[in-house]
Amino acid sequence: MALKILIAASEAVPFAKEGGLADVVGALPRVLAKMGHDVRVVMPRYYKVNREKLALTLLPGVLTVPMGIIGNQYCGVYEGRMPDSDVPIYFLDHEEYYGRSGLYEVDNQGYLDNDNRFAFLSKGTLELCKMINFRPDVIHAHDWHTAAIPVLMNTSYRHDPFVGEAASLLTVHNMQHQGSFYEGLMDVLDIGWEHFTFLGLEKENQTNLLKGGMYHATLLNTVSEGYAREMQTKEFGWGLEWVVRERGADLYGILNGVDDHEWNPETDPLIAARYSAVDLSGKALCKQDLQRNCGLPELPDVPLIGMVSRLVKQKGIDVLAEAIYRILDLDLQFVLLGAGEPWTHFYFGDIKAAYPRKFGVHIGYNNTLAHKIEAGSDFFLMPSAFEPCGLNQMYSMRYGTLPIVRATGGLDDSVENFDEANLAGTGFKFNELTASALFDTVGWAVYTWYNRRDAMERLIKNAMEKRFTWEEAAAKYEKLYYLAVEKRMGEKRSRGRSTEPR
């Protein structure tokens, strides 16, 4: 049975991106549509979403969004298409909320009205169904930005003729970010203060949107089986671990896929030479090109470690900062691309000055350079404190660049540790988040490079044969959608029986 699926999110590739959430929303709908489902996507029209360049069409009429105590607010709706597909994507056009340079923040400070901005997105998503005459079977919300949708579906929209019967799936991409705001947000949501409780949306006297969504969603999932387990612990639950455990029977882990059209060394137009597992000769040219681009000596016989990351504590940047001098004492080169906490920009800039022949750094994000790093590096470093899924380790394996990762979340699920006795594995893993463990594992990888060429060749072959496809991930999401619809129908039947006169 084909389903009608509405996917709501704050970002999607290629329109606006801050993290892996955008990659999921950019890829999943296209694959679901190929499977025969009627899929629609909705997100804000940020300033960077160019209406003319994307040939967006303004839908007739104005969308009215009830914002509780604020009153009705209004926006236009633009329609476009997801790239290489016929999947419609709808952009809510509200200049006051979304006409800004950043998606969520500016200068590392979240916008003060993020509560209203994303309450508007959640309510606007539900109201949009009426404008486009779409009655979804499932509404798929992502992270705290749209976590109010399941809450609204179970409360003020419970009897809505367009969305009242729909099931909901909430995907949690990162438990750390929960959408916690002042208690007055309840008056904007307008669902009744009886839901502002310890067993509802209240957390530490604030309105916590993720918590509410986790309670109200028909089903929950996250982006790896490992993170689904970690979310239930104090270390990774960020104060909501007990809520996750309470909903544990309805929680699933689905590892993200890789967009093979963009990340494929055999077809990548952004790298110096194409190559494959059968013919790796182009990878040496990619390494030479990367060294040249980063101002490093073109040394083919020295291992090169690459890293593309947000420079924040979650990504282990503090641990790397502690270990980097010891790492650079080894006979290797290191290239870093990213931006984040201001201190990191100065710190790693100073490293570049101290080690100009061994260390290259580019502060900011550059998509072309990211591809060059994946293709031209010998190893790819991800020392994350936690990583719900991670994508770069998957890209790296596809490019024959062996990942060095901390064994957490999706990194642990997707990377197989090097087994020296059997020449098995796809990378190098460490458990403790310490500078010593990081240094030791980098040292292990570098030792293998210099002294075990047979092992390196086998590991590269193993890594390049691994596939993390969106077709496989989408098939698992499809099963979840069917399960959510069945569960929602059961809940409706139960409520109907409970209200029948005796």
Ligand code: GLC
Contents of the next structure:
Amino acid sequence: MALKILIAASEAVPFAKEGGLADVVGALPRVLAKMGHDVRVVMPRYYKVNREKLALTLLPGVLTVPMGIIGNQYCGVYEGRMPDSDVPIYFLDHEEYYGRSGLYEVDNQGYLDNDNRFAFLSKGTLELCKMINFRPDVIHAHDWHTAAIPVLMNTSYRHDPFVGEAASLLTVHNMQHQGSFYEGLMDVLDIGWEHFTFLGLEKENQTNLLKGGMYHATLLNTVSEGYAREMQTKEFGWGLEWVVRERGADLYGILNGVDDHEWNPETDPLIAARYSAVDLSGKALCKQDLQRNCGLPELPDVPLIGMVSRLVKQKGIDVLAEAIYRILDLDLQFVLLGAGEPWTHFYFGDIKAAYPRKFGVHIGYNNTLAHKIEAGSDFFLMPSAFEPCGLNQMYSMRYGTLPIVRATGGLDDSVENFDEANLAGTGFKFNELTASALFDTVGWAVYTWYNRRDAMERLIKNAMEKRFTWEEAAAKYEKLYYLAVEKRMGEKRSRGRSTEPR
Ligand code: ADP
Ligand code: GLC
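Structure of the form predicted in complex with the named molecule, please, following the form predicted on its own?
Let's see the whole complex now, leading with the same chain.
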């Protein structure tokens, strides 16, 4: 049976992107549609979503969104298509909430009304169904930004003719960011203060949207099996581990895929030359092009380590900061692209001044450079403290760039450690989150590069042969959707029999 699926998220490639969430929402709907489902996507119309360039059409009428104590809010809805597909995407066009340069923040300062901005997205998604006459079987929410959707579906929208009977799936991409706000957000959600409890949305006297979503979603998943286990522990649960454990029977891990349209060295228009596992000569040109772009000497005989990352603690940037001087004393080059915590911008800028011929840095967001780094590097570094999935290690393998990763979450699940005896593996892994473990593993990789050409060739081949397809991931999501629909119907039947007041 084909399903009607509504996917709601705060970002999607190619419209607006801050991290991997956008890559996921950009790829999954197209594949689900190819499988025969009726898929629609909803997100905010940020300033950077250009109505003219994207030839968006304004839907007739106005969307009215009841925002509790704030009163009704109104917005226009623009419709477009997900690239290379017929999948409709709807953009909620609310000037006051989304007409800003950033998605969530400006100058590293989260917008003060993020609670209302994303409560609006969640409620707007449900109201939109009426406007476009769409009765979804499943609504698929992502992270805290849309985590209020499952809550609303179980409370004030319980009897809504369009969404009241739909099942919900909440995908948790990151346990650190929970959407925790001033308790008064309850009056905007307008679902009744009886839900502001320890076993509801309350956490430390704040309204916690992720917690609410985790309680109310029909099913839950995260983006690797490893992280599905880790998020149930104190170390990785950010105070919500016990909620995850409570919902453990309904929790699944599905590894993300690689979008072949965006990340494929055989077709990538953003890199200097195309190449494949059969003929790697283009990769050497990409390395030269990357070195030129980063102001480094164009040396083919020196290993180059690349890194593209949000420069935050999650990504192990503090550990890298500690290890970087020792790393740069080795015979290698290092290129870093990213933005994040302000201290990192100065710190790595100073390192460029100290090692101008070995270290290249670009502070900011640059998609073209990200592709050039994937293609032009020999190794790709991800020393993450935690990593629910991680996409760059999978892109790296596709581009024949060996990942050096900390064995956590999706990094551990997707990278196979180099096995010297059997010449097996797809990268290099370490366990301890310390500068010395990081340094030792970089040393091991670089030693292999200089002294074990045979092993390098084998590892590159193994890595390039690895496929993390969205087809495989989407088939798993499809199963979860069916399961969620069945569970929701079961809940409805048992409610029907119950004599308890609801
Ligand atoms: P996260 O979502 O936690 O940041 P992921 O590995 O899932 O980590 O995804 C990060 C995505 O964002 C990748 O597609 C990566 O290439 C991209 N990215 C991160 N920082 C930058 C940057 N400064 N410039 C361009 N792309 C970036
Ligand atoms: C989050 C996680 C990252 C994951 C991405 C997409 O941003 O930090 O590990 O790959 O979501 O699922």
